[in-house]
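Take a look at this one chain, the form predicted on its own, written out in structure tokens.
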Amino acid sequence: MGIHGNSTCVMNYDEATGYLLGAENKGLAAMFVMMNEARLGVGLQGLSIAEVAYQNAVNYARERIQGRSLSGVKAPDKKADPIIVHPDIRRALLTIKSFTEAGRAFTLWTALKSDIAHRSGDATEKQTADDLLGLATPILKGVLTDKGFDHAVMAQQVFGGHGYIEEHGMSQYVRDARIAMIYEGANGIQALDLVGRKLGANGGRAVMALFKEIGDFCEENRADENLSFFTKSLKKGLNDLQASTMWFMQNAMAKPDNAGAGSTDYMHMFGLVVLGYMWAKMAKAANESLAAGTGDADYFKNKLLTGRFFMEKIMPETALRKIRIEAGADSVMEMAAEAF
């Protein structure tokens, strides 16, 4: 498939001479300073490709006419209605839109943790931010690139057959999105890093801090009628995530394959909860702006609609992920290699 957006080549190091740079046995640690920063950049790449694919799909859906609306003609002056009137097209577009908007918020939230970890003068604040940055890195990289590719394909699908030919350029977005799931640590490794290293790091300090932050947000805003739908949906997702975390603690030590078999589902469940948290925070800000009469009211209303779609249609996936995790590793590991 190639990485056509970059200047790349194959380099052969056979019979080359290697030279030690820096202290012996410290190279891997140095490399991971670069690698962890790169993972955040790759996560942003996955998100960005989803966004540009979405923008193209929206423009096409507004212009392409095909069929009539199920609820009655919407463009009587034309031979057919634009395809954006069809519920399934809207489902696809809102799936991508709700993901990219929350993904941008998650990326900014993570970047802020990095700034605090590097620049805060408060030692406790600095440590907490560094903990959360480490926890967020595999989630951001793995989830945003997995979904970035999925959503590039979804945007391509809006074009129908036109999405598969080169004229509209959608096939290039799909090809370009695919590599982000692999480099800087393939996403299966991100999931294993999350479950195998980040959850238990420092006695689970980071994950407990984030669970508390999200839980406190839900509790503090529970009485807000304008926000209750968001906080209730978020709390359900958080409960699923906490239950799955506890299941790993009870079932993965004696049988590590349980952690490996459920790691990808867990990473995506964690991503759903974090993105849901971003939506709840955005909904709170939108409601406050509407109440104060500041800013563009239509913008904030549409922001709330997009967030409601995420909470109704996407957040419930945490329950499915929980079922998969708790099924364990037996069906995954029982079959002999020769039988595949």
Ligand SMILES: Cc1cc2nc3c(=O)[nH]c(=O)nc-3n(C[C@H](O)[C@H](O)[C@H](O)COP(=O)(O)OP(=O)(O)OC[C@H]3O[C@@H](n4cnc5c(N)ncnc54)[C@H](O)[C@@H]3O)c2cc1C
Contents of the next structure:
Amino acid sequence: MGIHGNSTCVMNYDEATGYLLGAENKGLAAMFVMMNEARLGVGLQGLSIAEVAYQNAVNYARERIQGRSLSGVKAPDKKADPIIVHPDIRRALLTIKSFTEAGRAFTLWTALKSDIAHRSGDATEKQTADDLLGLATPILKGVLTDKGFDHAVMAQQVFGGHGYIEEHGMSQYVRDARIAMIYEGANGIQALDLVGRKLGANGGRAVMALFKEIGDFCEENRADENLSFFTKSLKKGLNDLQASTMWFMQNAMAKPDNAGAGSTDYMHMFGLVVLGYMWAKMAKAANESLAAGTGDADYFKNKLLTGRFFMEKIMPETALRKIRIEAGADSVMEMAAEAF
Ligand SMILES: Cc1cc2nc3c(=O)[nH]c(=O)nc-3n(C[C@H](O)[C@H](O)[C@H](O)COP(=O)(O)OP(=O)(O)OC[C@H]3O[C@@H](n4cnc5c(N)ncnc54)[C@H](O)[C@@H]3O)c2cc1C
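Switch from the form predicted on its own to the form predicted together with the ligand and give that structure.
Whole complex next, starting from this chain.
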């Protein structure tokens, strides 16, 4: 379907002789050393395709003229206005932009945890970083690649018919983005890894540490009026996530299908909260730079606008996902397989 620059082939090892490398029954654990790193790389692949698709869509939206602005003509010298004046085009562009900027921050945040987990001399710091790295891995892979594909499609849509034909290259981004949702463990499996393994690992140590870190951030910055828009929205998302986590604890032990039916919603809800956390941290840094008069003020103002869009238009999705999780597995599981 895509990644035609990649040499992919099926290799069968029928009748081949196998040799044991390392200790018996330790192979899967060894494979996961490679696999976890690969999952982070594939998450970055999803994010990067969304970014390049976005950059193309922005250029096109500035050039393509079609229709007139709802609030009055913007390009009187032209037969029509550039489509970037239309709110629905802006909605699409800002959806992608607000996601990729936070996704990039989340990727760097996770990479930093990896560095600390590997290099810190402090055992407690090392362990906390390793816990958070393990927790972040399925979220980074699953969310950044699911959304990477959605956003490649969204950027393609900005091109209208010119996105569907090959000329502008947008269909290639869509085809290439699709594999990242599948290989290194399909995203349904990432969601199960998060809910089935990562949440409960070491008595929930990682998830509790992250909830505390985000909750503390909201609390420490509660009095900051310039940040309250971000911290309030983030706190709401965190409350939804904590409530759904509790719901799993109460309803998935006795009935595991409840966890399976809600796992993809939960992974995406977790992604929203983590990306919202990245936005709140970036907004704090932008406010500080603006107050100090350092750096490019327009850059920081646009950063805050992009973050506001995320908090206003994307973050509230946590409430919907919570409702879907708490509806449980009954309507999912009742139908007989023959009835599909
Ligand atoms: C282009 C390409 C390159 C690849 N490169 C490599 C490579 O270099 N090396 C390599 O080893 N592999 C490679 N793969 C294989 C790839 O990793 C697998 O295809 C992928 O992990 C999914 O496994 P599967 O195809 O067996 O799907 P399946 O496991 O059959 O899954 C099918 C569907 O069922 C879902 N599913 C499966 N089990 C469950 C469950 N228990 N609960 C809920 N849902 C479930 C999955 O989420 C998925 O949607 C490549 C694949 C492709 C397409």
